[in-house]
Structures are given as structure tokens and as C-alpha cells.
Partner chain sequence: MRDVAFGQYYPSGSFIHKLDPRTKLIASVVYIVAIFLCTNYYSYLACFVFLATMVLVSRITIKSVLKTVKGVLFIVLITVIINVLFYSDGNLLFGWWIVRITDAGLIFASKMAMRLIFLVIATSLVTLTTTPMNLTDGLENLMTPLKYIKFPVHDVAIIMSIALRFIPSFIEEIDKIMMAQKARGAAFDNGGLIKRAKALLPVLIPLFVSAFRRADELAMALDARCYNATDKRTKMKKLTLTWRDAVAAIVTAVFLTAVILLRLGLFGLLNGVL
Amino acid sequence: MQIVVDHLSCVYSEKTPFEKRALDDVSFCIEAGQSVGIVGCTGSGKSTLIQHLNGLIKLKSGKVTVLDIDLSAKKPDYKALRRGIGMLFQYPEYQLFADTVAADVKFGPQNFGMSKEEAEEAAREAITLVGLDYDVIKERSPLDLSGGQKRRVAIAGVLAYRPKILILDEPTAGLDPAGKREMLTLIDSLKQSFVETVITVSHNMDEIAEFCQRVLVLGGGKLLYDTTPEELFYHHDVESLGLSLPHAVRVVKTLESRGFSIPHALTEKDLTQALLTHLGGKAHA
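For the sequence just given: structure alone, the form predicted on its own:
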């Protein structure tokens, strides 16, 4: 198991009038190779959970083991942990800070001990992985890039030190529809490189349905469900949790309520196939 969370709890402002239990006895395991979505309404504990996974929030109750690093140990190896986990927060382009793209992307590898030459090669590889031309973009200021390019550079800065686990907090926030599709396709393709496991926090259920094999649903700091997208959206009342249904699921359920029997669909592509199957046709190749 790459990640083991065992009876994790977290209380903010403990023993004060502002005490808040952000996580309450949460347990789960994640194996290498999985694409996992973490969902829940605002205040459900999502951000607190992912910040425990790379040690940004120190463990106080329960046990967390990531990449064989026990975070309940007296002195966890946080440097090794953070080299193994790449974390991208919401609007990561606001985290770009260097004068040039190359300097920004090389910062992580050099911070983790790579030589100047190794960091240069790592930056070139990472920027190429996110679909940009290193030689064209390396000397440009990050501030001069488009929004989509900035986000790609921010991702490259994480990829440059070759993390095994990638954690993304609302990776498509603020992007237009075309930018969202490009970003999700990019993230999905990264698992064909050295990234083994992708964990995505998102309010967009269409993205969760299409790109995640498994979904963890948080509510009030508790882990309410650990299931597949199909099981979640077709067999649980997610709307009562403040979550929306994916568009394809909403269409299928509307048709079912009107007496039509339609195969379950999670994405627009699945829905097209389901409707064609229902009508006796065949999808075009």
C-alpha cells in the first residue's frame, strides 16, 4: 500500500470556544496505480486530509503511512515524503515566483539535492511532459504566460522531482472548458510516465466520474463512502450531501423516471453509447 490512513482525527483550536473537529476517525488505504477522487461539500475535511498526507499538518491522532514513511514516528523523514508526493494547490499559477520558467521548474529538483545539470535535464523533461517546448519557453517570465501555460508550468515544477504520488486540489478551477479538458487529459496521461498514483480533490463530479476509479466521500469530517463512481452516483443520494450528479447520470435518471430503461453512463461518451444501444443503433468508431 502506498498510503495507509488509520483512525485519523484532527481538531482545530482544541479546548477553545472555536474548537472544530475537521477529521473524525478516518481510515482508508490507497494502492499504487490508483486514480482516486476526494469529494465533499465545503468544510467536509478534504483539504485537512490531503495536507496530512504530505506533512503540512502534523499528525496528532491516528496513524498515517505514506511510501513506507510513518508520520506517527517521532521524527518522520519529511524531506523524503515531500519528494515522493507532488502536491498542487488550487490556482497553482499563483505559486510561480522565479524570474524565468526554467528557474521556477528547477527550484524543486535543486532543493532535493540534484546538481545544476541534473535539475536542468529534469526541468526539460517535465516541461516537455506537460506539452510545452522547453527551449522556447525556458527564458520567459512566468508572468507573461497564458493562464493555461502558467498552470502547466506549475505542474512541471512538481513533476521535475519525479514524485510517485500526485495530489491535485481543484486542478481545473478557473479554466475555460477547453482548458479544463486539456488539463484533465494531461493529468490522466501522467500515469503513463513515472507518476504512479493520482489523487484529485474536486467539486466537479463530471471530472470525478470520468477520471477516477475510486471515490472517497467526506462529510462533517467523516469518511462516508469509499466506492466506485458508478456505485456512488447511481446507488447513493449524493445530492443530500451537497454534491451534484454528473450530467450523464442526471440524464439517465431523468429518463428512468419517465419509464425508459437506459444502461448506466458516467460520461457524455458513455451516454451517447447507452442511448444508441437503447435505440438499437451502434456508435461510430
Given for the second form:
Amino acid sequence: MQIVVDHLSCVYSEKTPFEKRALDDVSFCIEAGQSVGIVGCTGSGKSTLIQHLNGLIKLKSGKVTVLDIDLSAKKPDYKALRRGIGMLFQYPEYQLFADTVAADVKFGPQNFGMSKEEAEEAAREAITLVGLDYDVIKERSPLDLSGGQKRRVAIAGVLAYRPKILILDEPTAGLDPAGKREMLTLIDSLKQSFVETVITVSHNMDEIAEFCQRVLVLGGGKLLYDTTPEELFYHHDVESLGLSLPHAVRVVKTLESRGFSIPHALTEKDLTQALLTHLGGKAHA
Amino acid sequence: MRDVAFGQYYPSGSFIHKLDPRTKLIASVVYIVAIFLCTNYYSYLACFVFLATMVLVSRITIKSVLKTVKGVLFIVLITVIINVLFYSDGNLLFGWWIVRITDAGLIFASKMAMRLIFLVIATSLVTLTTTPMNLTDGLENLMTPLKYIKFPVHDVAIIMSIALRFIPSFIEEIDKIMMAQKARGAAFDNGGLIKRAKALLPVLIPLFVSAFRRADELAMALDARCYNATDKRTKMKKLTLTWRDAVAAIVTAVFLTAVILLRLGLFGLLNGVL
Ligand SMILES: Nc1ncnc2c1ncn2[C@@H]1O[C@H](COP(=O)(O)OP(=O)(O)OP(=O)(O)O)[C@@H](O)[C@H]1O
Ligand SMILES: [Mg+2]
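I have the form predicted on its own already, so could you send the form predicted in complex with its partner chain?
Below: every chain and molecule of the assembly, starting with the one above.
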């Protein structure tokens, strides 16, 4: 088990007029190799949950164990923990700070004790991995890049220390459709080759349906469902939670209500396939 | 980090919260004057009692009040240390090189410390019990006479309210950036002073970048909504004085009189003691 969360609760500004229960008795486990999505309407506690996973919020009640590090211990080894979990925040491009791209990407590796040469090597690898040319971009100021490039550099800054688990908070927010696609393909390819486990927070159900094998649904700080996308979108009422349905699911449901019976597709590709089969045509893969 | 936001509005709906901001501002100025009129311990006691009463009436937790003191503790300590070490009047208790610790020095330092602490608590009590909007409204109103000397009262007020409005946003922003850098292994709480200051760089730079971006956006938004295109603006909420303000004014006047009397030593029976 890579991540074990046991009866985790979190209350912000406790005992003040601003008191807010952000997480309420949440329990789940995540095994190595999974690709997990976290969804929930705004304010449901998604960010709070993932910030607990690498000890950015101090654990007050419940138990969290990540990569065999017990966060309820008196002095957890935060350095080892954070090296093992790469975490990309919402709008990560606003956190770039160094005067060159290379220096920014090397920040993480150097904090985690890599030597200059190792960090340089890691930065080169990470920047290449996110699809940028290291030699072209390394001396440029991160502030002069385009939005999409900035975000890639920010991701490279996390990948550079080779985390086992990658946590992404709304990685596609604010990107144009092409940028979104690229980002998703990148994350998917990372999942295949570079990191073991990917946890993605997203408001975009199409992304969740396409890229996650498992979905955690949060609502008002509680874990409402822990299931597969197929199960969630076809057998639970997600719309009452303020979430939308993936496009493919909406089409299938509409067709079903008109009396057609077609397989439960989650992505456009599956849907096309299913429709073609239904129509008796041949699909070209 | 958000908890560090000392002096931020703390709603409890108390008597003091409901006072007109102008009353609170004037009362706090009176209080500050009173603090500097204090000479003997009895007058300090009066200041303390007045302040403690206000804190109790405002129903703000002692914790959040003390937090505001924590913010200036460093300054208080420095003041005390300098005064204790270098105050030269009074009987010498301990002397070494240029250091002279005297009994008068100790007394003076303790009074200084009390003044500073009272001052901080009193001013933060105003911001704790008044919303930023109300506060600037009150200030603008009080500064109206300055218009006659061509002082841009309204502009200053709007600058202040924008500044106050953005404090929580920046605290939130700092919080977020710090978390992001911590996730990349940055450590903010170990090492010496220089190392710590250096560690703040990855937080300060994104913060400034975002502050400038926000300022730009805000200016654009103000322009887009024709801010200042008309010369006379009216208020949605007019400030009005109520019986509460009368009560507050009387209490403050009584307090000020007491401090003045104590200073002049007119309470004859105290004279012998002091
Ligand atoms: N530092 C904080 N102090 C006080 N309250 C907070 C803090 N951070 C979050 N909250 C509150 O806790 C609740 C959960 O917030 P959280 O950021 O985890 O939501 P979220 O699911 O990530 O939402 P979004 O989709 O908008 O990012 C919200 O009601 C929020 O107002
Ligand atoms: Mg969030």
C-alpha cells in the first residue's frame, strides 16, 4: 500500500467564528500503479486532502501513511516524504521564481540533496520529458515563457527529483483545448514510464473518465464514493452533487432513454466504436 | 499561516463592533494620547483596566488579542533591552564597560514596554472590531477638513481600503506559494538568520510578481468601470452616530480625565504613596 488514509478529519480555524470542517472522517488506500482521480464540487476539500498527503497540513486527527512514512508520528521524515511525492499545485506557473528555467527546475533536486552535476542532469531529463528543448530554454527567464510553457517548466521542476507518486491539482485549468490535450497526454505518458502512481484532482469529468481507473468523490468534506468511473457515471447520481457527466456518458444515457441499448462508453473513442458496432458498420481502429 | 493574520476583522457582533468607526478611531487616538500622558503606575493601571474592559466587551478571544502582541514582541524586547542597558540616571545596580543598569532604567524600560503593548492592543482592537470598508469610511469622513488644503482625501481612502482588502489575499497567496516550495523540499524553519532570509526568496519573488499582476488587473478593472469619472460619489451606507457612540464617548472622556488627574497628582492621597 503506497497511501493509507484512515479516519482523516481536518478543521480549519478551529474555535474561531471562521471554523470550517474541510475533511470529515475520510478513509481510503491507494496502491502503487494506480491512476486515481479526485472529484467534488468547489470547496469539497480536495485540495485539503492532497495537502495532507505530503504533510503540508499538519495532521490533527486520523492516521495517514504514505510510502511507509507514518505522518501521525512525532517527527515524520518530511524530506523523504516530499521527495517521494511530487505535487503540482493549481496554477503552478505562478510559483516559478528563479531567474532562469534551469535554476528553477534544479531547485527541488538541490533541496533534496543532489549534487550540482546530478541536478543538472535531472533538470535536462525532466525538461526533455515535458517536451521542451533544454539547451534552448535553460537560460531563459521563466517569466518570459508562454502560459503552456510555464506550466511545463513547473511540472519539470517536480519531475526532476523523480517522485514515485505524482499528485496534480487541476493540471489543465486555464489552458486552451490544445494545451489541455497535450498536458493530459503528457501525464498519461508519465504514468506509463516515469512515475508509479498518479493522483489527479479535476473538475473535468471527461478527463477523469478517460485517464483514471478509480475515482474518489468528495462532498462537503466526506468521501462519498470510491469506485470506478464506469460505476460512478452510470450507476450513481453525480449530477445531484454538482458534478457534470462526461460527454460520451451523456450521449449513451440519452440514447438509452430513447430505447437504444449500447455498451457503456466513457470516452469519445469508445462511444464511436460502440455506435459503429450498433450501426453494423466496421470500425477502423 | 492564515492564522498569523493578526488584526484582521473578527466578527462577534459586540457593542464595540456596532460602534461608529469614527468613534472608535477618535477613542483610540485619545487612548494613545493617554498612554503618553501616563507617568506613575496608577495611571498605567487605569490604562490597563480601560483596555481590558474594552477587550472583554468586544468578546474577542484573548488569544487573538495576544497574537497581535506577539507580532511586535521583538520590537518591545529590543526597546526594553536598550533602555535597560543604556539608561544612565538613577542608582547604579550593575555597571560594566558602557553598560549601566540602574533602577530608574529598569522602571523606565518597563513603562516603555507597557506603552508599546497597550498601543498595539488598542490599535488592533480597532481593526479587529471594524470591517476594512467601515474603517476607511470613518477615516475618510474624519479627514474631510483636509480637503480644504487640497489633500486628496478620497484617493487616500480608496488606496487604504484597497490595501486592507488585499492583506488577506496576500496572506493566502503566501500560504500557497510556501506550500508549493515546501513540496519541492524548501525548508523555512531551520538554519541561521541569513539562511532563513535566503529561503524566503522563492516565496517573495512569486509574491511580488503576483502583486504587480493584481495591481495591474485592478487598475484596469477600475478604469473599465469608469472609476472617478463622476466628481461626486454618494455612499451606499451612511455613517450614523447612535446612543452607543454617546456611551462610548462618555466612557472615554471619563478615562482621559482620570489619567490627566493622575498625572497632575490631584488625587492627593496618592501623592504620599508615590
Ligand atoms: N487555509 C484555510 N483556512 C481556512 N479555511 C480553508 C483553508 N483552506 C481551505 N479552506 C476551506 O476549506 C474548504 C475546503 O477547501 P479546499 O480548498 O480543500 O476545496 P477544494 O475541493 O480544493 O475546492 P476547489 O475545487 O475550489 O479547489 C473550503 O470551504 C475552504 O473555504
Ligand atoms: Mg482546490
